[in-house]
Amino acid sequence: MRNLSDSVALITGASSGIGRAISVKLAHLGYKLCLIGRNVEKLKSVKAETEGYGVEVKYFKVDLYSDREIYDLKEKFLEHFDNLDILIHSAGEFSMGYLESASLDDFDRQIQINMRAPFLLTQVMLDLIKNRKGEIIFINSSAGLNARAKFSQYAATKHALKAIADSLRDEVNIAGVRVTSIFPGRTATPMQEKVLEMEARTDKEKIMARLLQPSDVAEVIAHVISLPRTAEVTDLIVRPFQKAI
């Protein structure tokens, strides 16, 4: 098991939802944190909460739509940290609609955030991960395994993200790097609230209470990264215990 006193985790989408919950859990475990998001006020809030565990926390406002900002992130990161042990891709973009009428602009945004940005950020930070024989975790979605009506765009990007993770694993296992895809079912996040609004659900609060909670996913990740180095979780499905929808 790695020495957590100098272990660093970088989490995208850290300002809310699953990304925030992961940040809190890893801080509790003793990881130094690099938090990535677009909302500075929310990042400050996560920083204040996670610093309460006595760990070093830095945050950077990064627009994952911008290749330049992704490239620049590495230089900013290295100003504060000497190494990177865990890279967690939790940022996501969602839109739904029938294929015959869905917006190509919406599709392009999802391609950028859900697929292209994780690919590029992994490419940029991979040498640091290899140096530490670390791990890369992709927060995917149940839609990345099973595409339903009106989810064609989102599901396509998540299917592609699984392919990226699978190929990457085959490339970097030999370097001692573990790669895991997590496939949560519906989870009580701001994105899920948006989905329920799109579905015109009138019982939103009741549904949200019965869904997976972000902290549930964070607990799963804690178990994955704590495994002995003789084991690797490649794909893990997590779903609500009781059917909520």
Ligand SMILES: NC(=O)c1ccc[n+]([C@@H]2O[C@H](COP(=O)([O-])OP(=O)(O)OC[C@H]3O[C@@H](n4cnc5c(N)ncnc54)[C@H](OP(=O)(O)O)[C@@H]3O)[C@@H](O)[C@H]2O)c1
Given for the second form:
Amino acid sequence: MRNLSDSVALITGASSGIGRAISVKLAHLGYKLCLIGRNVEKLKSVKAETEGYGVEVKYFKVDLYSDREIYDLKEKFLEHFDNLDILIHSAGEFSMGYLESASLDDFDRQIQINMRAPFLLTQVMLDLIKNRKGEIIFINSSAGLNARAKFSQYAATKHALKAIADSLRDEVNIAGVRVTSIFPGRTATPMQEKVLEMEARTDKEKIMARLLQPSDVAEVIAHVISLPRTAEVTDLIVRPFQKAI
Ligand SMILES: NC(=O)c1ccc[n+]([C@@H]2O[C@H](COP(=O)([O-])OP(=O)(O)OC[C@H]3O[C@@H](n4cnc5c(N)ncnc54)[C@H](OP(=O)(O)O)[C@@H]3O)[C@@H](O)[C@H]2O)c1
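For the form predicted in complex with the ligand instead of the form predicted alone, what are the coordinates?
What follows is the entire complex, opening with the chain shown before.
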């Protein structure tokens, strides 16, 4: 069993929703944290909350649209941390619309954040993860397995993210690195609030209370990483238990 006080987790999308909840859970477990996002006020608030568990926490403002900022992150990371044990890709973009009329700009945004940025960030950090025989976790989506109407763009990027994870796993298991895709159903986060608005739902609060909670997804990840090294979770579906909609 690894000494967790030396273990470092880097989480994208740490400023909000599922990424924030994962950060809190990992701090509770004793991981040092590197938080990534664009909204500095929110990152500061996650830093304050997670430092309450007595772990070292740094945040970096990184816009995942920028390849340069992703490349530069490694040097900044290594100024503060000696090693990287867990890389969690939670940052995400969402838009919905009929294929007939959906905008290509929206598609490009989702390709960049949901697919290209996790690919590049993994490439940049992979030697560090290999050094520690670490873990890479991709927050995918139930839409990545089953594309409903109006989800063509988002679902396509998440399908692609699964392909990236599957191929990577086949490449790095031999180096002792585990790769997991998590496929949450609707989860009560700011992103889901926007989805409910796009769907013109009137009973948003009631629905959000019945959905999967971000802390539920974080609990799932805590289980995945706690498994003995004889086991690897490759793909894990987690969905709301009660019918919310
Ligand atoms: N909520 C759901 O129902 C649901 C279901 C299945 C899967 N998911 C997936 O779960 C993941 C987390 O989503 P969430 O629901 O927690 O959404 P959220 O609360 O809206 O959080 C999205 C996160 O992505 C970050 N992000 C977006 N664009 C970025 C960029 N250009 N550069 C850097 N960071 C960026 C945001 O950071 P800043 O705001 O600081 O830029 C934020 O921290 C996503 O991959 C999403 O696809 C969500």
